[in-house]
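A lone chain, given as structure tokens: the form predicted on its own.
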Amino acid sequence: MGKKAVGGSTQSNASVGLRLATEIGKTAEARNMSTPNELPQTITDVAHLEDLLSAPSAGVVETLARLPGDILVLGAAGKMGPTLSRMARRATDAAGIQRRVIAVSRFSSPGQEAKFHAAGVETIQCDLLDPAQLARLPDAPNIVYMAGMKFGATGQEALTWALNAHLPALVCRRFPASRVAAFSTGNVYDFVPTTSSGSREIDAPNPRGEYAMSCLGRERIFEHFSRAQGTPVSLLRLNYAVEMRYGVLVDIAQKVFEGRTVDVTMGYANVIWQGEANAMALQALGHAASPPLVVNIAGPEIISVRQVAEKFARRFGKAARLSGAESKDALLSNGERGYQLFGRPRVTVDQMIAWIADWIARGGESLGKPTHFETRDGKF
């Protein structure tokens, strides 16, 4: 089957949301919001965060303009999922379209809905493994895809493959006309030598460790479905996203502050600063496909362990505690491919390292999830 994309409506909406998506700024001051094209100094405290991460590109606008429908985030409930939800209301308001933007969860736990609903997004409590509560989910022609699991995978294996591998032959028998958009790691990459500029989306994926497996197990089966059925889906890979709470540079920035020690044996990463990211996936549902595109989301730069401790100590007034030595190769992406149909990011490294550093130091919140960058033997 050839290669399959799904469009959207008319010219003239998308023409709309362009000339809307250049009103964000005037919108946002007068709400007293950031947007993508001013970026401050400091993020003041969770509320400041979260406007700047859920604030629409002008592509994301376009994109959400010109597809008709609905969308449900479905896994909505994680790290990057109400920020993602929140971006897509403010895009279709920006536009000045009708949609329901609907975030699907368990929710489990005080509080996560009504943050949604606050933001604009509806909610739906729903154990996405029950057949029977996926069946009641309402019929939507876009899906954002963010239900997963990696940590805690060790030990709980089953329930990762259940998740990472069999949930997708629900969503895919459940919504086989939508757009989906759906969330994998570059974990599914091997480890390439440290000098090179990352693997590409063209190289062979060489999982390590059973969480990796299954994330690739995840893709197989959206492929299979894809070609199958001509569900039209777009594979994000992602490797790393970062904000103030979470992130690889926020596990270095904690270890430096709290005088622990940094390990620097995998010694390189990249990392993408959250807002951009969700722009990106959002932005990907216009480009889902039959068979399905795959696309690196990830950062330019790739980023020296070593180095990002060293940054950070100097702002904190500390010494870097490292051990080990750098490896001769590392799991590194290249994001050129994402840059091409998405715009290249805007918030740099020496960017994410002042925010992260002036947030720590003056005791902003933490989520507590370490990303374990640098685990090279796949368990996590």
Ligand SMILES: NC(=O)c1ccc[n+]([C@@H]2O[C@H](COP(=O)([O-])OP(=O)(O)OC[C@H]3O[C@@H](n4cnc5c(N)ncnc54)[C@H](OP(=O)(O)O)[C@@H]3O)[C@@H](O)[C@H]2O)c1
Given for the second form:
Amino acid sequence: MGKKAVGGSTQSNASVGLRLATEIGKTAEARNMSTPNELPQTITDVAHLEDLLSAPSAGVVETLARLPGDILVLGAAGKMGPTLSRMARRATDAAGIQRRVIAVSRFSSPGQEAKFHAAGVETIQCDLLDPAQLARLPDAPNIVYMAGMKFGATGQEALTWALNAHLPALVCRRFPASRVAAFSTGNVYDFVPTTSSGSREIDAPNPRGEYAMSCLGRERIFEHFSRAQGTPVSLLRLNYAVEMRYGVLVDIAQKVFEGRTVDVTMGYANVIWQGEANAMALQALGHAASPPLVVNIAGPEIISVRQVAEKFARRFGKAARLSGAESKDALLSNGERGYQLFGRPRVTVDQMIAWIADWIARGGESLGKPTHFETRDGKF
Ligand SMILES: NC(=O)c1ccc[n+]([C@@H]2O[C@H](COP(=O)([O-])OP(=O)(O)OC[C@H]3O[C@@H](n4cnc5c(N)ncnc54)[C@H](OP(=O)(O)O)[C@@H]3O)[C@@H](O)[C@H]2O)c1
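Switching conditions: you have the form predicted on its own, so give me the form predicted together with the named molecule.
First the chain shown before, then all remaining chains and molecules of the complex.
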């Protein structure tokens, strides 16, 4: 699928299926299902989805067996934090060691904490921007930093900067000796020609718009404290996580399904199965360094928005309505460094398309949070 694959494939589809099936097998057993020997054809419901998204790879189990101490997940109540926290819990249990996994967030939406508790993850309500509340958090040797603000950044520029660039300073001062895996974004890069294989970590950042600038600010503040205090940090430049309820592929699929127009001006993108992004982030704790490790978390396939829309249209038996023409550049990342550190992603774009088409056609749940990946002026 897509325009090109970045780098050479090192893993057969058969081994892809086998490795993931091992994890699915464990969860299927727990849910009293027969164990499939390949990826499921259908993701049946939210429980099945969250089982998949939180299934730890062997690399995550190995990493969390090796790193001592508790894990704090800061900003855990968003789109990725619940399954990342649960993956950390499952990997810890699989490794047979004792550790607390603690999800920290304001938990702005009601009922969120119960789901963490059911997964064996503790919760602490905390507004991280309040230094008194931050001071009361327990110490932990491992921190996954997920707090961020993107949508609504336009019009709330000051809060965006406070959360994305000021909060890292508070966290670094509060936890100077912890290792930190901090989520960043591929938006810190400039657009690159669509004929390229995407921005690499050695490329100079050139963020467009205040959201992306504030994210580079987040990286620079982490880097400063990492250098000044020796805090080990990994900076994870993600774009874009996908599951059934949100993501670039879901945005395109919903438009096609509802007969809405898909603008192809931002003609290409990277996507990665959220379970793989979660796994890479947890493994990145084991590579935290001073000065920080910087690593892209991006899928190996650069997708064509036009081709993806046409694939969904065929699956839905509808016509894809397209507008615009592909620009010569796009926001693209090269994930090769991440594959060398953590292994190559196992779930292909075609697999995600099949699952999402089936999910949407059955009226599956959506978070109602479009990614706005089409945005070219940096305003979110
Ligand atoms: N998902 C993607 O594809 C993607 C792509 C690029 C980068 N990223 C970055 O990766 C990280 C995780 O992604 P995500 O999609 O899970 O992000 P998300 O949905 O925005 O979740 C972040 C969570 O942080 C919490 N938070 C915000 N302000 C807080 C505060 N003052 N105190 C405590 N918690 C606070 C919020 O939960 P409460 O309201 O409950 O506190 C929010 O749900 C984010 O930094 C995001 O920007 C994600």
